[in-house]
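One chain comes next, on its own, written out as structure tokens in the form predicted on its own.
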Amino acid sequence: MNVPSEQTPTASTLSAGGLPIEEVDCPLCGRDDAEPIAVGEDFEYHTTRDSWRMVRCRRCRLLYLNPRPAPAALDAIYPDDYHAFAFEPARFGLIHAVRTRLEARRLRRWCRGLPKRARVVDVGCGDGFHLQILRRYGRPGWQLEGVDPSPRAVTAARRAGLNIHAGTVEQVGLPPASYDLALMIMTLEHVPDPLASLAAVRRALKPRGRLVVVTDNADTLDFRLFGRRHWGGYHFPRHFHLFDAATLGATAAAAGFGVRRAETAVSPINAMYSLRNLLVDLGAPAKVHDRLTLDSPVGLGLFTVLDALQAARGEGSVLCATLERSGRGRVLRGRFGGAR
């Protein structure tokens, strides 16, 4: 297992907009040798007027935000209406129902082979959306737990009757060698130190325990078209680092995981928000770009079809990797296989 020591960011300063920020080295290889590839704003939530810079490490090729919001800024950049804090079924109706069915199918596949009394933890669980699906569609004997650092998310998840650990996975002290399956669904790109987070999850897994990582794919057509500023996967300034197949594989290997299965999957969000961000930047009327949001059936439907075509070529908008604690497995190179 080769996990570099947790990086120590420089002392935080204030951005032009008054937000605490910090300079960091590459979270994967620890080098300070990166080239800027994009500059953009918080097009979605408008939590700050600052511009943010995404860079690519010249050594390991990881994409990361530098400078990035310091810990003291997290409450500001995750507003009360952030989508992961309270996904209300009544508000989204049919969209919520369709999303739930699709996620249930994926979760059941990731849970294949789990024992009747498996222990499962969702790291970065938000309001507990996936845990609620597992409670409904999984085996009744499964012990379901969540981890999230946001008090708002923890409150929403506990209100739904879920067992939630409040804090980061490094802080909460999950019992070692205790979990059969861990989930990190759209989480790894948000954490300050991905290697430290993966190492904490690895300690909590049983010897043959599995970790499913789902994260944005920075090797897609929409990234190549919109990657200089408007790509939806940047999610400025909340995504601290972004992966392609090679850098996700290298990160997993550095944290002591082997890869059991890897693929890309369909998601309309990044391509749809890429176009929306461009329209926002161009000053288009709200009635135009608001048709490209999470509660827009037309937008979601259209971009789901488009991303399905990409996923068939191994370029779906999200990477899905099933990792194993044993450390045996392959290191990912190049693109993942097509959606299955």
Given for the second form:
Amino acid sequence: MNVPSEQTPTASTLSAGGLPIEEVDCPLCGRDDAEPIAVGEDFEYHTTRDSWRMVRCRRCRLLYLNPRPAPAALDAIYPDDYHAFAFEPARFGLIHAVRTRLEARRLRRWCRGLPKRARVVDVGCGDGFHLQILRRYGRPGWQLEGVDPSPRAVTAARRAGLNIHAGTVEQVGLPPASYDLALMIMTLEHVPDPLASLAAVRRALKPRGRLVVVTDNADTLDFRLFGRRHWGGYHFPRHFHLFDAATLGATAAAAGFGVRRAETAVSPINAMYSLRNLLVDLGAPAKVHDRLTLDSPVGLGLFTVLDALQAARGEGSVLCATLERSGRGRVLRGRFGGAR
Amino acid sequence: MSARTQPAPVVIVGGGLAGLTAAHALRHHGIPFRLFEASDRLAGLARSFRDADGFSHDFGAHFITNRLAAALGMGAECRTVQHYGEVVRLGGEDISYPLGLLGVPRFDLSAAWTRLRDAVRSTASPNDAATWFRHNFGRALADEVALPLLEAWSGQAAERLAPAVGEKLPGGLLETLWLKLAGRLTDRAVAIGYCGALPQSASVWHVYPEHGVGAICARLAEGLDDAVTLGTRVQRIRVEGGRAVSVRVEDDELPVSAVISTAPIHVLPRLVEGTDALERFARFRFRPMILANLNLEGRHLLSDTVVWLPERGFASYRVTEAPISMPWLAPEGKTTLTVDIGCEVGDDWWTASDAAIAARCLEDIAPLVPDAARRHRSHRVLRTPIGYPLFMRDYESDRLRLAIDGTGVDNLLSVGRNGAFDHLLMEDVYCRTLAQVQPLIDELLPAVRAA
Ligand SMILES: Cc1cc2nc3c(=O)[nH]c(=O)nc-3n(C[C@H](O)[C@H](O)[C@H](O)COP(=O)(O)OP(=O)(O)OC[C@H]3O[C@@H](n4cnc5c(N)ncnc54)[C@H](O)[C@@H]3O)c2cc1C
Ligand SMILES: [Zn+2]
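Next, report the structure of the form predicted together with the partner chain; the form predicted on its own has already been given.
First the chain shown before, then all remaining chains and molecules of the complex.
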């Protein structure tokens, strides 16, 4: 079922680069009064020649892309080799193995206390990376499902034998009050209407069900250093909104969730890509910036160590929030606590 | 009237950048409006001219920023301006602005002396432009450079101008140094002192749309055809009980819920009837300008994009070679020098023929480009009676009141460069107009949603 929302994007127009774009009001508070804080291009995949503007809402402080690609543009901005569709062991070797280990540890923690026959849904599951980990390390009785709107991702995930609902979480109509745990891992920043997506997830959760949200943290050192253009978390033009602890808390509360636990965790990606984007933008030779990609163990290792130092101060690169449907949790303001 | 009928439209006076920015914002929120433009085309001062022989001309060296381009979804059709620089011509020598001026010992000494003296002898804050410049720049730099330029540009004695003229200059030295350096390193003309409403940074630089700077107005006007009427002047704005209630266009009376005017503020009192709240703006003055675009053989005839001419010998106060920054504005091997002449409507500059103006300008710039006359191929002379708002001390308090309190009629906004009476460049016009229209949108939105 499609959730009608407050959003009234103007009819989409074509950008100068030929992409359907739309202007939007703040996805959190609905106001149209924001200050531009960054301008950048698609430094990673070069899917368009357009430039993009990240703005900060003057009322609720949410960061959002405006204007942004309209729904009709999604095929164009997610290329075939987009990492979430094609994180294959063959291509990523050692990195795949290490990442699987690390993610397995996190996932197990989020799954702690789940009943034997729990029903779990991964919203924005991509090629099913996390679901496969759960299948391998979780309990055999768990019923695992995924949701993703990208046909390419759905095909890959189904090929791995996973049960996937094709479409957005608003569209697919998950059975109400049915799930013990929902995951939204690096998903919330991509969806056009975060409140509507969260509302759809909330309906699907059992009364005591939980939702784990993992998203980029826009309150970090690399954001402050690179935030005017090159910050990796912008991922122009695919991240439609970006959160810090306060705005994520406010978004959860606005969607009727309570925050049960919130923390930041280590990820090398944003800091590494900030540097890479800077080098790409300055026209550095590929030899140099190729060291700073998802398939480079050296880059990933180095930036993991750097981010671990940040995470110890509660400023890790990703925000992880465990939300509960009850809505009785408190809304956190300010910094999240340190990892663990 | 039932709560369900659509409220009367907002009327927008003028289809320049400010009027179109307002229109675009109202359309986004579904607020009904009508826009009337007196001339037969949109864009106003942001209009671009294209000549058959391949030269493009704007009102001066017009460019925007990559940030404004991104706001309009136009990034992909904008070219990066790689370099922009200004020099000051003194004693036959071109000194770069602002950093080169710091290397002139007599300017530094005099500035240091002024600082010292003013620190000891606590002086009242300056209340005219002459005192302001002498206080902030030192007497030598003020008297040799800043004040002669100010006077040639404005046609007024600096003592009669408000200090606000000076306060418009770009901020800190260290920041300027860093931004200049960043521009060098990235091969981009980083915007310095261009936009007051938003922070400057190494990530904001100048760009120019493929189809001329007027393309940004065309972009904003997309999809607004049903509400835009060209060749139609708003003749009257009727105010009753302190609120604008209707406008007269083509001898019809059109009810309005609000009026957003981008007309020059000094004509607004003549348009408005039913209140004398705006009378105080009638004496605001603009400096008329002639921009003589001389198309010449050759390129890089000046030492940098803009040459300021403070010395008395020149009729012009500024010459610009826009193709140094934007090579695409002229065919290869050719260039355009734009000579700015401050004048008065009806004086002998204003009434001279284009050819006579071109001839006088070629002679004027001979010290810079000795063979200019031989290189001259063609010209296009632009005249505008509203080149720059003049901040005269006589009405400075009224000017400040306009900025703070608005027009004195609640639902009558006066926005844009001429409406707000401020030296706004395009990104500021865009930002300021959005900010000024926001409260009106908040006020009208509930009624529109209810209808
Ligand atoms: C010499 C010069 C150089 C400049 N250089 C730069 C630069 O390098 N970079 C930059 O960014 N900016 C520059 N600017 C500023 C920029 O051009 C202006 O800020 C901007 O175009 C102003 O837009 P506006 O809508 O406020 O006013 P305008 O463009 O003047 O628009 C007002 C419109 O209202 C219409 N109008 C007036 N009265 C009525 C009426 N009664 N009924 C109907 N219509 C009416 C007029 O016909 C006009 O089209 C320069 C300006 C000048 C004069
Ligand atoms: Zn907001």
